[in-house]
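Shown next as structure tokens: one chain only, the form predicted on its own.
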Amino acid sequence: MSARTPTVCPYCAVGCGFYITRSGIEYMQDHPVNEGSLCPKGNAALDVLNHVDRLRYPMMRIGDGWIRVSWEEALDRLAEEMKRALREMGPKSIAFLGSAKCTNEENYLFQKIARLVGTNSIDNSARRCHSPTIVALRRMLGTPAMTNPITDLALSDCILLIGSNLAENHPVVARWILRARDRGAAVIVADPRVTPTAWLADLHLQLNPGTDIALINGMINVILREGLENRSFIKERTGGFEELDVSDYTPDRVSSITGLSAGDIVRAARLYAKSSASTIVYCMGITQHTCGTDNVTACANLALICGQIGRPGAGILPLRGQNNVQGACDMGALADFYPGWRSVDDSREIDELRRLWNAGALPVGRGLTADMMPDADLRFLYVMGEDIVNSDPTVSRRRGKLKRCFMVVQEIFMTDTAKLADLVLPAAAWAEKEGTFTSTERRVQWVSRAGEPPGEARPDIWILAEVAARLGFDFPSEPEEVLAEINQAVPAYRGISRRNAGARGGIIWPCPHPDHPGTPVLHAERFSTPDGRARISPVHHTPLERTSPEHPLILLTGRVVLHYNSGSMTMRSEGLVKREPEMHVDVNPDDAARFGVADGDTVVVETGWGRARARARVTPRQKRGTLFMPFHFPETNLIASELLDRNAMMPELKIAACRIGRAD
């Protein structure tokens, strides 16, 4: 280990900077987007490292137990299961889970092993957080990610936050924008709840769940009526906006759904459109619902009919979760894309990957997404660093079907999605390997090995190497070698070398050669449109979930400071455990009082999926009516809706009705 490693934090997808010493963490005060600063888990990154629960040895399974087994013995059993599984029942009884939590480089070789294998089932965790931003961001501007680099906040003069609750869940980024209040900048927020987010605003405009789409078109009923459009923007940059039609949301009809007084919704529209240069950033208060890709659709509506897209300042700012999300969607890990983005309905696209990778036949087709895995007749599933047992509220409650095939779980931690495992592959940690992230703002990032993995636990990539050659694929080992492979598949990624990701603060894509440097801003003369236009797409909204008698309130879900996702990692913080150590529910203080619940007491919180345990904090920044619970634990997902958007095969995980009473 040298003294000091530059390094990139494993937690959010801010992408922020930081050294790994000797002693431990050393802030990188040059970094261009934290610049210096770390929030709570990124002060704790150090703490999964060196754990003692970390897997150390490949283990098999035998009957209810598990014995060590050699890395020979390991991987060849791994090729044995595959080609029984493909000989017997061909590539549709196999699937592949990769993950937002690894390199570049390995999900591209794991993608390319299940296409190879004649498959487009694999997914990662990007579809229950940003799916719906991949399927109308690519729909209407041609790429499905942020517009601005995250600087570029404190270049707004009104930035609009939309189910985002960013002060906790993307700390370092609400430092930008309070560089833009302080030069006079209006914040909005739009949330339910009353977030340490919703402190920074200048308008909080507290909306009933699930009602975005009609807010949204409430602010483009008054600015179309006031004349606030940019009309040469519409008339030389997008088409569609003839069917925009949202004369039905008027200010007093908007206000009668979303709860807002129509004085709010005419301030926020008049607010946005005005400013020289707005942002809209929203996150997966936006995406988790079955309506996401409209919420997207609509947000996006927004920001073309104002012409508030393509300058500094001025963009769609959607913050991914994990820290690689952007870069294994880039990479083609997802059933509906591979790599650059390129349709698996789109034959001339992918005969090009054909050509590539001297393959034959590729397959074509959407495949199975994580949450189709558990009903559809598997006999093999690869699981690359997910814990989908605790993040997915199907596979959650159909666990046990997937013990009907042979199941290979790769991992740091021998989470419950390993515990259900037939094999179990010890991996190396994000600073025990080499490779490439790519955060939520496009910027590619080299990570360099800061020390060794435990016992003999292997970077991914070494281990997808090993696999293939058993399959009969010639694959590259060595990180820089497949970056150089991307740079030929993934057109975006042309010109990015481990020369200037590894550079401070790496590069921002697209990047189409060398010695290009980057593209902080999108869209700043043409959309990547086939016609270089935006599409603007109507959106109306519907109600989501009623209550009943039965169910007389709102769950709402999300995260807070202190974990993360499903908190295989952050649950092995002693420090971060210890200031939060349970799983808890907000209840407003006069639905405590109605339901005779008080501060401290386990309840029970029951939905139509399910029923979970929590401790009740009784508080009045929970809106009347709703409850709030965050999903770090496992008994949150017990009790999420399954219920899907079509489009994207999001799972509506934000909101359920359900009640609330104490658990004795």
Contents of the next structure:
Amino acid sequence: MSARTPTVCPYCAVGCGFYITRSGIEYMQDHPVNEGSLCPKGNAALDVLNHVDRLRYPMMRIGDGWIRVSWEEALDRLAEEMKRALREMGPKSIAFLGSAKCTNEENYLFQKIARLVGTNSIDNSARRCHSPTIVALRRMLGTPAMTNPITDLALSDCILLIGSNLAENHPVVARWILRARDRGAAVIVADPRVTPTAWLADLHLQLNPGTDIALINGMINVILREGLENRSFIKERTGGFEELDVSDYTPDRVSSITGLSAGDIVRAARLYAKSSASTIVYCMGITQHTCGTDNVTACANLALICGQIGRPGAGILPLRGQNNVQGACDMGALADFYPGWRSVDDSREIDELRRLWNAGALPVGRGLTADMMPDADLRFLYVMGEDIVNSDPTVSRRRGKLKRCFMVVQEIFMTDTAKLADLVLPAAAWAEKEGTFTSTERRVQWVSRAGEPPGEARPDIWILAEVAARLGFDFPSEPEEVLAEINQAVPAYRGISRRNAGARGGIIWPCPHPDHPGTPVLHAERFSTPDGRARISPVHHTPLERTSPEHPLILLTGRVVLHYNSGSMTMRSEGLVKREPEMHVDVNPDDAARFGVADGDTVVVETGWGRARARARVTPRQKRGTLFMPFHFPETNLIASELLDRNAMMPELKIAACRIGRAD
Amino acid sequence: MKEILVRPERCMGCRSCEIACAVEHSVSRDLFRALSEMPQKRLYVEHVPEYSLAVPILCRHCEDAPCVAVCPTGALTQDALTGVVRHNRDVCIGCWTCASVCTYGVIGRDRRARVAIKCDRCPELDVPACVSACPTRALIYGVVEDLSEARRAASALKLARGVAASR
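With the form predicted on its own already on screen, would you show the form predicted in complex with its partner chain?
Everything in the complex follows now, all chains and molecules, and the chain you saw is the first one.
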């Protein structure tokens, strides 16, 4: 092991680089994205390695307890149970959950096992972060990914942040927004909450929850009325503009829907449309709604009619959540896509893969998504590195149903999901293995091994190759060999190798051949749709869940800076937990008075879906009529809505009508 | 002479500096470090939500440092060359006189040794850990004259824009 090993942060999707040395973290000043800096989670990243709680041996359930077993025994049992389910109930009875925290190579092999045994029931956590982005941007622009790199933000003259609290969730991105501000750029933040991100704003649009489409259509209304649209761009690069009718969305009407002043809507529209290069940044505040796909469509419409796309500093940036959520999707760990964004509904698109994999037939049609799995009467479920019990409301409430099938969980910690399993396989963490991760900006980076996994824990890729062998498939088990196969299966990754992904900052896909420098800005000359034009598609505001006398408040969910998703990693980091130790709910002082709640009280928050306890934090930053709870603690899951966006199968995680009261 | 300078208007309150500081000053800063160890920070991000600001507060290493002047045992000393106020835990008696006079409230208390704990500006690093970690460059390590010069230039730019717009 050399003195310092370059690595990529295992937390969010920004893809920050740092070195691991014998004495801890060393900052990587020449990394293109973070220039050395790290957020608090990045600084605490090493806490998960060699943590006392790490899983060290394969374990099998016997009654209510566990026994330690050998790898041989564990893998044989896994293959035997999978084969039995296939034999007795067929491929419909088995399902797979890939991991947005595992490498591209691991997710590729994982979905390949699922497909070769005959099922498209494979999903990953992208379902709960950017599935609407996948559906909407693929249809409209051709490529479901960020159009520009993060550093491009510094070149923007107007940045519209909508439904993103990046100051807490992707802190390093703020570095580039501040650089744009230093040059005089205008920053607009649309968010019902006064988040630290809103602190960066020149114009904060504190809109009512769930009214994003009204706001954006209102901006488009102003732009068209004032002739600020980009006519030549619309004519030469897009289709469908004629169908876009937003005449109903006058500033006055939008004002009454969103609660914003008409003047602010006009100002935002002018700032965005008139600037020489504008960027839209959005995140879960846009996607985690039953109208998530329409929300994304509205954002893309705005960019397209203004021609604010396909140039440095002008684009649409969906900020992804996990370190490899873009990659896991590129690799086809999704119920609706094969590797390389080939639709599961089109057998011609997957013919190439059938030949590459030497397979007889491959399954067609969407498989089960994570939310559908508990009710699907499964016989076998294979979970690789996902804590679905603490991140998926449906699974959380119906975990008992999952217990009926044979469940394998491959993990680094004993998560609440692993506790349900029949077989637990100890996996290596990110710095204990090799392979590529694809960050939110399509940047593919090779991660080197900095240390050995604890006990008998093994890299996921080794485990998957062993499983495949027992099912009669011959899989490569070296990351480089798998990457070579990915070159064949995923067109955007054709030229990606250990060499270019391992260079400082890796390489941004599409990379069509080994000497290609990568493609930071997409859609410069043509869109990646079949005819090269982008599709403008009209969408309309429909009211989401409303308050009622029984549930008079709207609950909003999100993250806080010190924690990460279901907390399986950050809750084990002392420095982070100490600063953010328990579940809290933010309450506006007026609402607190109205419902008899004081700062520090233990309260119960109840929605139509369930109830949860939390500590009240009374703060004027919270918009009146709304509550906020972070989703890192299991309680939030118990009260989140189960409604789905039918296009993307995204659950309505952002809002739910609720009530609050003191616990006693 | 370089100082750790704060640009509070850029701080988002993410506390990355606090964590970086604690990690840098943990006794056994390595991968296999004892989990019982509770690393302690030496700078503090204070949230001021009513003004939509968070402000990192850290030792200013004052030119005529009151903490040094009042220290009865000489545990606090000021380097004549660099101006860094150092703390010698071996002679510190934990009387908290320094904490009583510190304008910024940045003298902490070591939980186990019961002595003072304060910023040492990371003597082993070229750039202090908090500065390297800061995602938004709210903390910078530089000389006061340069910061002031940059502030003057930014302020002149704003003024010039206004003049140009009114022409």
